[in-house]
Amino acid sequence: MNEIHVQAPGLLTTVQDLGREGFGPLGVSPSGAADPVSLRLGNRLVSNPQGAAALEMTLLGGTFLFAQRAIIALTGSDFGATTDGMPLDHSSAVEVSRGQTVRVGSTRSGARCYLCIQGGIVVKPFLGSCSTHLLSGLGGYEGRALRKGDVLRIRPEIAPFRKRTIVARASEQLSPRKVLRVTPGPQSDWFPEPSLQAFYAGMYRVAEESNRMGLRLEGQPIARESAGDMITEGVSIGAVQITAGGLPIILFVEQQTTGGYAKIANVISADLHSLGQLRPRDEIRFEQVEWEMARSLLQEQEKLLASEDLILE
């Protein structure tokens, strides 16, 4: 098999795929990419399965080193990469010769930049996934981040080079929004009309305490009919969570797999991507849709995502 040595791991690099799903009755949420639109995108550049494992970089990337020629592509935010010195395409395939670096530079826009390479990363799945879980240290690469001399195994390459790149009109689609399209939480009717007004009409700012678990948010407290305890209930990714302060908190991908606060709002499957890509300060705002134009919009989503039109070659 292939190798990249880790020269330089960046903030917080962890390998990822697409999670996984169905295990939040047990205790274990999904984990997998913060943008999964990003893995997927680079996954179909260098011709890898759309789930396979890549690495995610967040904030500020890692150096690697590739001991044999490889395939790759960096999606999701603009980290600026460099190969030997010279910049590197993003949002293309690129062919990288053995012994060459591959340096990944901090951001230029959003929190994340994935790194796909042809073949996939090989490591031990758990649960079905080879996705990275932080919080309980498993999955991934010894279920954590990645650190200085490390050496990451790829499945050999699959298909001849050639030269990718995804298509401006979809990229554009595709970029993250600072509005979030929601649906109403299974308690929004706990919060008085004047509440919900002030929630869709203010603007809200991403903490520095967010992390993978959730996207906690500053703002003005949005007050409840009651200030008394529910049930604790099942949660889901995206859900809109109040505290008993009156700010949300954005469940996201590492989320507990269930919660005592009550859900103002959803939000929508098509836009959770648009999570992964949010910092510490961005400002953000929500937007209420109907159930059946948030299926809608999911359902566009997932047609350009599998479109022939997607990639120009």
The other form holds:
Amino acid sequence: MNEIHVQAPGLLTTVQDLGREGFGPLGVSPSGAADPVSLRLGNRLVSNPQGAAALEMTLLGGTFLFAQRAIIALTGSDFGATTDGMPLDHSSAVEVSRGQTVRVGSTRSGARCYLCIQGGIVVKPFLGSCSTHLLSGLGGYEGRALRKGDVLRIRPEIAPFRKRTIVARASEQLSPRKVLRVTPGPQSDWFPEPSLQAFYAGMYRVAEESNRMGLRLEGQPIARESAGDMITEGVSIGAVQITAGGLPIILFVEQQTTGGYAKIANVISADLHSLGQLRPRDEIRFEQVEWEMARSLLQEQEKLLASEDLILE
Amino acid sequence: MLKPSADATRFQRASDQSLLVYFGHQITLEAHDRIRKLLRLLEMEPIAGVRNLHPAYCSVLIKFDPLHRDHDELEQILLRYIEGLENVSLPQPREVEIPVCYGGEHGPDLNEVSAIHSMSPEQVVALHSSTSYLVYFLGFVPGFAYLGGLPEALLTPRLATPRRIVPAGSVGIAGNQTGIYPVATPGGWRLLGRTPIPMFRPDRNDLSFLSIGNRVRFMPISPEKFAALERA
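Mind pulling up the form predicted in complex with its partner chain next to the form predicted on its own we just looked at?
Next comes the full complex, this chain leading.
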């Protein structure tokens, strides 16, 4: 087994894959990469299965010593990574020699940068997934964010190095959005017309307390009709809940599985990865789309992600 | 979007990859029974493309792969399942006893709850541990059981300001609910006590100590017994 030594962990670095579905009846949410599109792209660049476990770094990256030669790719937001002081290409497969150190800098645009390594990170799967669920301390590397001195095990590489990069046009199409497209939430009719108008016209700021469980937003509070009490019910990823104070919370990858707030809208599947790139103080808006549109946007995105033209060799 | 169908079942799109099935809009044993039967049926005869299920008091959120299913198609399949619910039989409810150390450092709100209801702490403990509660479903965080059946005399509003951290195992009440925090999380329930029994056990096959449909009784224990059980 190959190894990577964590010399500095960064602000919040976790092992993530595409998460664990199917355990909702036990109250376990899927977790997984906050920006699964970037994880999949990185894994494709290094010839891994698209859901191989990789590192998710948040706002500030870490420093990693490679005990063996490795093929890696940095995707998501460009945190300005270097090796031996030389800049490393972003969104490209690159070769790292034995004993080299990769130092990942801090955010230049979005919240998350992924480090994918050929072979994938090896941790004991929990409920079929290697992703870390921080809230409950489960999965990933000992159920927690990485610390200085941790040693990650890497499956020895299998494919030869090929210089690969993501086609610029594809990167652009998949780049995160600040105008989030939504479909109506299950309680959207609990909100009077002026509230709905205010919600779709308003600019919201991502609050500091946002995390992988949910994104808290600041802005114009949304008034609800004095309708009956909500009975706790199952909630979907991307649900936009309006809390008692009228401010929205978007449920995210480590979401609670059930909740008692009214949902005004739900971020469409094709835009969920954009949530993973939002930073505190970023400003966003919501735009309503038809159900059919939500569906075709996702189909388009998946078609692009599966296409041969995505990668330039 | 709202489609009334047989037996007050109602479908509601929750997102482009999920559908809510409501069995009425009240917390009733009938709705609970139908939810358990639907879960059982979906377990025995899974629907291709269904990825996850989030049961609750009177609804189930069904998450599906939107590239291979759409809402209408799923509704049609589910209607057939729902028509067959009568024929699904449920096992006898399992009865579970949970030891709880009430008051003191383990139950920091016991005295205040007693004061709110003009009772002695002993009376609150006696009342809380006098009855059997039903696990309506697990949700919120891994292994958290929503328990119904809190005696009316104990109905208590939640804390005005939630605690930043509630220790795992804490037993609390809020409104007409009572429950046990499986992991340390922020929380606004009033804490009466704490159990040394882990509610979520990632190293075991039966991950959650409690399951949907279980009957739960709380058994008061001393701080010494708590410490002994916690070590075990």
